[in-house]
Amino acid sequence: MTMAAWLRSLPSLTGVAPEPDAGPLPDAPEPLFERWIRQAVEADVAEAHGATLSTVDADGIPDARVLILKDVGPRGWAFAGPRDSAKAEQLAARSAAALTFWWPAVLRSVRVRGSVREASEEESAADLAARSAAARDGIPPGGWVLWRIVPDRVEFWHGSPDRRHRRTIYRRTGDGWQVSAPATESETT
């Protein structure tokens, strides 16, 4: 069997999707994300706060790695890492990134993209102090950074085994958010 045939034979979208969100959508994406991540944890999704962070290096080459979300709020979606990491170098060169959450057990994904801002030294130090002693070992003062993605777009993807996936998209406007009504993928392609 060829690799392509073998890959195509693997099952996909085998999770159990919760019912689509009923009622009006929140005015901003953060409350909907909080609801979805809590539902993922309640459905026993392991490490639901894990996400893929995508950045671009100084040469325009994309890069990605998995990390842990630290916080979500109106100021942005927080993540952290060493100041001397490739991630830090890439964010210094191009202060934009994307986060992707994938919760297969509940057939949901969230994509966040926008500009990245470095938190204050105090916030970065507090985040480092919250880590275990082993995780802090070897990191000098000022060597840890907390960043926030300030999103301009957040997409909530609700999968379906029949491939009629639903997308709700928040786009930042001058005074808040514009939210699209959930549409099935067949309606948006």
Ligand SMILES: Cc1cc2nc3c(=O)[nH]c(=O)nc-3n(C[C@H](O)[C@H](O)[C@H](O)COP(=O)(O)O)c2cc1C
Second form
Amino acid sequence: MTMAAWLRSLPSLTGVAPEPDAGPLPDAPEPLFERWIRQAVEADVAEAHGATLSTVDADGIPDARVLILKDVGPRGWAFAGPRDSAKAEQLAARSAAALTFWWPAVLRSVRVRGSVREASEEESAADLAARSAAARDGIPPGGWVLWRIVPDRVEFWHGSPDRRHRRTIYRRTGDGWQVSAPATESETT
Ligand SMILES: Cc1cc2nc3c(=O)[nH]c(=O)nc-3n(C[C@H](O)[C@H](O)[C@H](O)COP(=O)(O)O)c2cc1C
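Alright, leaving the form predicted on its own aside, put up the form predicted in complex with this ligand.
Complete assembly follows, chain above in first position.
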């Protein structure tokens, strides 16, 4: 079997979508995100707080890596890492970033897109202090950074085995969020 044929033979979208969210959508994306990640964990998604952080370097070349979500709230989606890392250098040069979650068991993905701000020294130090001794090993004071991605757009993707996927999209307006009602769409996945 060719590689292409073998890849095509692998199943995708094998999870089970939860019942659609009842009632009106929240006014902001954070409560919906919290509901979804909790449902993903209840459905036994392993490491549901793992996500892909995409950044661009000073030349506009994209980069991406997996990391762990540390917090979510009105101030944004928080993640952390070493100051002497490619992501730190890239974020210092270009604050644009995206964070992508994929929870196969519930057929859901979330895309968070916006700009990244460094948290205060105290918050970064508190995050480092909460890590295990092994994880803190070798990191000098100031060598660990907590960042928050402050989104302009958050997309909640509801997958469907019949490929009639739906997206709920939050777009930031001057003083709040505009939410688009889920539209059914055909996909080629
Ligand atoms: C499951 C998982 C969780 C990870 N969590 C983090 C994390 O929270 N912070 C971090 O800096 N790197 C984390 N990493 C390592 C990153 O993927 C990456 O290798 C590292 O951050 C260096 O990336 P950079 O060179 O682009 O900065 C994690 C990797 C995996 C696979």
